[in-house]
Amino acid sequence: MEAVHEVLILGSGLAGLRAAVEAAQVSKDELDIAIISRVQLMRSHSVCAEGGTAAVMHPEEGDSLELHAWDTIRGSDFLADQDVVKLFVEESPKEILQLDHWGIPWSRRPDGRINQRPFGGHSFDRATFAEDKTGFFEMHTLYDTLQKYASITRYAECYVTSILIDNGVFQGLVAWDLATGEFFLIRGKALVIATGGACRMFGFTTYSLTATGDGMAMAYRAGMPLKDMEFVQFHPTGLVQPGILITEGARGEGGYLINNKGERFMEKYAPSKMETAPRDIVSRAETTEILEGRGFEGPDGLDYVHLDLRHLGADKINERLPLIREVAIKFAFIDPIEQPIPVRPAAHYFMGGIHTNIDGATPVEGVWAAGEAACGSMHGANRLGANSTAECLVWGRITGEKAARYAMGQKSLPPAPQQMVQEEEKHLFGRIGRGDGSEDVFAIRTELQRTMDHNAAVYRNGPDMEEALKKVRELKGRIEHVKVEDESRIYNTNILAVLEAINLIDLAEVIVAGGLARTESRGAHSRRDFTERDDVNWGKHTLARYTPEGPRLDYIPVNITMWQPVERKY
């Protein structure tokens, strides 16, 4: 079987939804679009996000964009490209009173007007929000308004396995139609790569189990470079014992963080910020506090601080905070209302992804990247808090419409590489899981987590990652003896398994050989050995470029074109 589209979109999260709404819309539903998604549509992680959306939507209150671009640069640890930074903030009101339009139920002020809340490193209310269900809402949002177009395609549960590139020309995916079992070609004259993060490969983690990196994985393996991977978020409040996201929006409505002392400890390391200080400064506060004993036992070594939303009281938890009261219920067996809740720093964002420029574009023609796939640069070391779902719906719109115009004026598709279909095929469900029987995957994939948690988390040295960077080649090797006995096509989520978990170890050689190599700490790359930022040596982005042997890392500069680096202080 082969499809032909003219716009593929792989990915059906927040940004993935954006660009296909836009193309749409740029083409005035003429364009031939397809999603492809691993997932049913509404089931992609982006409907976990909870907090906000940031983006200056009161300057006569003393909001501007100036101070968003410094707060978000700033945030960054000055490795954000500036260029990239002007632009979101500029572009995310607008997308914002977009939402609105399409009918989103923003929160809102007594006086109708949209509400915002305190984020993290935030030195204004910028976080927009819905309850503390915002990207299911702006998800349910971007859904429905797809509905209008009758030229999107969708296919749900296909799991695209590589990406077709020929002579540095996007050629086509190939999909593995899981309800099916049918193995196919999707071919299109442009693609717009939207499919998520990657933070699966640790054990203690926010996301969801699909988020295993693969549009990443494949890029990468494609000869996309993967830029600034060793810099991985780790959210100050996952649930303990699940991992669960507790919003950054409960802090910003006024949680304390608690020690088992009583005290609130953010008094010593931000004092200016408290608990809304950004997410590295926070999760590093309450690892150095766990360290030194002042946290609480936990399960499984998980020992953890408290965040107490007692004072808050009843009304203010239900109206801001419902879905944090009822996860902490379901998942904890606690009540906020009574009780503080156990957290702990918990994997949680890629500031790294897919090399692309200030439009998403690739180096490979044809071919774009949204969302936390992407890395455009905008986060740098360390992503401030509401400016992911705003990144998702900027870069969405973007590259939706780059993409378009690009399609719109190719006269053909390139021609069907039908041979590289039917060696991905034989590899697929020839060669892989069809080792000898001695290794499993599931304890591959176990052990690749706990390397990850002990080796490459809140705090790295560089013999602990010497030892990551040897473990995870170790499982690369491995990987290849496991064998899987299921050999329908149909939902073999073993063979599903073991692709994930190759995905999942490209990536954290990536993450690995970048951090080691990185000897400063800048952001959330935070090293015990190198412990001050190095802007002589390292004010630079790395990229890291596919080889059988692992990864090579080149560097190219930071675009600086507002702020020169200031020791960052809150």
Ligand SMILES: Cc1cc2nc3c(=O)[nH]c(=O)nc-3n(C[C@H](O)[C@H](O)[C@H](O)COP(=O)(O)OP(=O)(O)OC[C@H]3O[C@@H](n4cnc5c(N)ncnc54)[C@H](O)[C@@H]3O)c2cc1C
The other form holds:
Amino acid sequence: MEAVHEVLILGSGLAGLRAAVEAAQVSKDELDIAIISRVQLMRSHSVCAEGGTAAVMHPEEGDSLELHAWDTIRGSDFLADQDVVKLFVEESPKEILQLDHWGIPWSRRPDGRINQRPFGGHSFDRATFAEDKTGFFEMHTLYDTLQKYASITRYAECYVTSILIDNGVFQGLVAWDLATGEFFLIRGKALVIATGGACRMFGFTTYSLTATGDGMAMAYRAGMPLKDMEFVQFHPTGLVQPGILITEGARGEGGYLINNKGERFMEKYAPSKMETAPRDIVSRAETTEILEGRGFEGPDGLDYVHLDLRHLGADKINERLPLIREVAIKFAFIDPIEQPIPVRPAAHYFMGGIHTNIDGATPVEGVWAAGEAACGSMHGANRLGANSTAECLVWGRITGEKAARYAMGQKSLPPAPQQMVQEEEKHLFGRIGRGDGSEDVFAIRTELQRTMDHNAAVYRNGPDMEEALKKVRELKGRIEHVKVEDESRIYNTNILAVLEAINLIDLAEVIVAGGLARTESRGAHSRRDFTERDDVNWGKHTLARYTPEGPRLDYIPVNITMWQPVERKY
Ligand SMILES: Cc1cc2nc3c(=O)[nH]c(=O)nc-3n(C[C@H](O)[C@H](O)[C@H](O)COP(=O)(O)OP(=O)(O)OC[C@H]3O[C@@H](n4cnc5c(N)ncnc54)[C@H](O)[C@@H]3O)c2cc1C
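Next block, the form predicted together with the ligand, ref. the form predicted alone:
Every component of the complex follows; first up is the chain already shown.
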């Protein structure tokens, strides 16, 4: 079977839905657009976003675009491309208003103006929010807006297995419809990759089960470079034990972090910002407290510190943080109105991703990338909270428009690469999971997660990462021996587990190889054996290109247009 459209949007999270709306709008509903998602559209991970979306909305009170740009660049430990950040801060307020016009119920002040809350690393209350369910309301608003357009086809529960490229030009996607078992080619003139992050390679993570980095891994194997993958963000407040996120908004609203001595330990690490310092700094502080014996003993080695909200009072918790209260009660049996919440750093976000330019264009003709799957170099070595949903909206819009205009300018589709599809089908159903059965895919995934949790998390060093690289390469070989007994093509979750594991292993190899090579500490990449930032040798972006033997690393300069790097202190 073959499906033909003009613009393909791979992913239906915030970035994908925003891109789809824009593509429909600029083409006046005339382009044939398809959204392809491995889950039901509204089950995309973005619905989990809690705390807020950053934008300068109240310049009359002292905030400014320049201040937002400075906070973001300083937060990035001077690895962000500054022209990209400038564009971001200029565009994000427009996206907040656009969503407002489309009907989002932003939380408001008593005078009716849009409310904003403090967030880590921002020097102004800049996180625009809808209670603590910001992503949920943003997704619904975009989804509702999509209903206005007739030209959009949706492929839900359709798992894309590869991106086809010939001679540097996009050809199409190969998709597996999980509900019918059908395997088919989706042709299009332009593609926006919006497939999200890959935090499921870590065991303790805030991310949805579906965040397995498929788009990044497919792009990488199809020849697109991945950028700055060694920078993985750990969020300071993953709920122990399930890892569910306790939004930074909880600290933004005034929550304290407390060790087993009853101390607000952030005084030692970031005296001016305290609990609202950037995430890399707070996560290191918590890890240090735990390693030095000032944490609380947790289950399965998940030692923790306390997030105390009790002093905020029941009214504020119920009004501003209702989801957090519900999550703490249901998953940790703790009511934050009466007890502190057990938290520790959890894998949360990929600063790196598919290399793009400022317009979200990849090096492949006809392919753009947006959202967490992309790396347009906005977050550098450490993302500020609330900047990701804003980035999804800004580059969802930009890439949706660029892809639509490109498609409108193309008279015909590239030829159907039928042979590539046949090869892919043979590979998927004839080779994947057809080993001798001496290995189990779920054991392999657990080993990968343990390795990444222990050897490539908040603190790193050379020997640990070398061991991780060895392990990841061993797992790459061992996965060939997995046998999937179920031969059905309908909802075959065992084959899916193997495909996801292959993707996660490929990406883990890139992360560890990039981290080993980068002999400095910067943002979220913090090495015990190279504790200083080294701008002379490492003030540059890493590019990783696929080879069958492992990633080939290369470097490109950081675009510094406004501020020279200075010491980062809070
Ligand atoms: C719990 C939590 C709370 C957060 N809160 C905030 C916040 O308050 N503010 C903020 O700025 N950021 C927040 N973040 C980060 C932010 O939510 C994400 O970075 C952002 O939502 C990612 O959106 P996306 O559109 O790039 O991808 P996603 O929302 O992850 O969507 C990815 C899409 O790609 C599809 N897909 C993936 N692989 C395939 C495949 N093989 N075939 C077909 N489809 C595929 C999926 O089905 C999905 O539709 C939070 C993150 C977490 C984990």
